[in-house]
Amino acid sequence: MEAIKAKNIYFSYNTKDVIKNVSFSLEQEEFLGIIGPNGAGKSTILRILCGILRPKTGDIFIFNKDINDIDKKTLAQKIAFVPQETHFALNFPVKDIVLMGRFPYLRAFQREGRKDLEATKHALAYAQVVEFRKRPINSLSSGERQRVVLARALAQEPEILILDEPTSHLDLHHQYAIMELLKKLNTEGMSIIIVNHDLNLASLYCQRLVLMHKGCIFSKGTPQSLINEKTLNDVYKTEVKIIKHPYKNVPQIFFHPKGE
């Protein structure tokens, strides 16, 4: 069954068309992965396909059912989403902002149970975020802050989970931490699609991926079929080189520095 499902997908801003008839699926229990280029519409079509923005024309499909017709509050169950960048107001404790992502499942003004709680102390763990838990939100720096942002929708207990460079503020202990986790959700399983500047690890942990350039798809497939010298230059304008990871069958990037 597809989880998600975009069909002829057009969005502008104003006058500028920044997505122009883009279609692609998300299979259940698939780690599906997003790159292209800056400008590319990546980001956009995230917002698109977990309803906070609505499409020019087009259709997006969850579990076959029309997002048009679905509840925020269900949808809120459905789809999770961590966005590149959250900027918080006000200074909550860390344990506060992660149990918002109960706010699903609560009717107005009830407080949180027993499983509200179960579920955010296990996201805090799941992210690694447990030793920041009574810290004040903007007391972290903008990594653990991202952490803290994916262990609230962790706790969402959502069945898709849609992530925009989720790794780009980390370490090189927390990239592989998080997507780590990733895949260990995905395996058991949870639907994700993933936005990834990072075309190593794109390859490296999407079973698919779907290559946007200027609004619309330039190919779609798997990281071996996909990722070689003729369409990077053709999409980045940029030479490199490619190799096959030594543990994994799938390509990794290597520039060539100039004068070299």
Second form
Amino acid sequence: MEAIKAKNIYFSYNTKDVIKNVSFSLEQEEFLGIIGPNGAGKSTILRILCGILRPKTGDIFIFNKDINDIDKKTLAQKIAFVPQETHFALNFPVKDIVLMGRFPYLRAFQREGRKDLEATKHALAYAQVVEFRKRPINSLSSGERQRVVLARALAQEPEILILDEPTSHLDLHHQYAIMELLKKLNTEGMSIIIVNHDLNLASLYCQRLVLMHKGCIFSKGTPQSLINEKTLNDVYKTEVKIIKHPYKNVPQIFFHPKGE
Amino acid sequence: MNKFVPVILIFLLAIFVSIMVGPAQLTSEIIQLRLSRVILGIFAGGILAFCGGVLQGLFGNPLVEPYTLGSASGAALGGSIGILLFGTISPLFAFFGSLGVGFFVFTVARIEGGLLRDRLILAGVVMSFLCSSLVMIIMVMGGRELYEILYLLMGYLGIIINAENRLFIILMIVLSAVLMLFLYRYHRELDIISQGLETAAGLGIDIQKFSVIIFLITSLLIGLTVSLVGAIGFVGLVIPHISKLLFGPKHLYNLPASFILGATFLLLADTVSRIITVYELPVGVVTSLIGVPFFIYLYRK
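Switch from the form predicted on its own to the form predicted together with the partner chain and print that structure.
Next comes the full complex, this chain leading.
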């Protein structure tokens, strides 16, 4: 059984088609990366998969169940979404933000119970933000804030985690920390989809890649089979040099400055 | 939340002050008169601040209040039409004015599609201007009713509760309490929505449905309020901010606090409006006179 199965998805903003006939699936316990140039439709397809946007046509199945037949709160118990950047209009303390991840499990006026507090505590520890738990969110750096958002997603206790460029504004250390954390979650059974602009990170951490181009799927496959100089030149219009990672059998990409 | 203790004490003090202080001698008639002002003051101040807090939460915009969404102006327009036709404020007109403009704003925003809440604010502000112009035309046409419309526009707590309207006013208050409780159910949604619509949708909130519910119910509440006491400005804008400064961002706490603070503020403003000049000022004049400097002071701090 696939965790997510998307069949013939079309989507358009106003009249412009941004997703054209996209089909793919996420296996259970898989770590899948979606890559592609700016405007390829990566972020849009992520939002469709977690029910934030509705496709114009096409079907989405979450654990074999049509997404339209799943109640929104129930869906949020299965899938958690980490947006690229979150703007915090109200300056909540970190632990309150993470506790909001329990929303899908709570009815109106129901107080958070022991299970909710435990899940929150666990998520804080997992995302390594325990030390910040009492601090107002806007006093944190962007790397720390991103980990808090990840903690909130973990408090949802989802089976599938969907992340939109979680490392895009982070420095080397925080990029590494987030990717390692995702890898750990994945080995413990979480199915993960990540959109990532950093092809080297995607190649290093994802088991399978989906390359999108102009709203369509250009190709799918393992990093070894998908990342090659010809494909990247076709899609990104950029000449690159590819060599094997020193410790792992995956391709890594290098720019080639002109005239050198 | 032990911060509620001093806030409630000040609230009780405000009730006491607004009954005791005034130019006239304290007779049982005067007390009765002032008691009905107190009831209306709590009702109006509380609702305006509560709705302001809910709307600011929903739209994630600190400038939103019943006025910026057009429903208060719509209620004033409806009320003015009622005054022109029947010579007196008719709650039904104010109520339908609020709901009508609210609904119109909503439809405009919906047709445009896309992100609902940015467009709602824009449509609301534009409709507010239109309503103000229409009220001006009615004022010019009315002549004799000009004074009454002016009080409707600026707010006035001086309706006397008597045997005739008692049942009606009690009904309005009960209905408002039920509607506010219904809004209060969504305190957690309002916390979450402050982190953006995508986050909220990702956590299982049906944004479209949620916005419609909040918008319609606040319109209803504003209509009820304006029909009784006129369009009192500034309470719905300033009080929720003060409430958040004192009680933090959690709507579970700052919404009830907004209600109490709004009621307190309006009672005190009404007391001032009765003693500051020989003629009684519309209470809305006083709310802005006190509210603006206080607001600037708090924000500079």
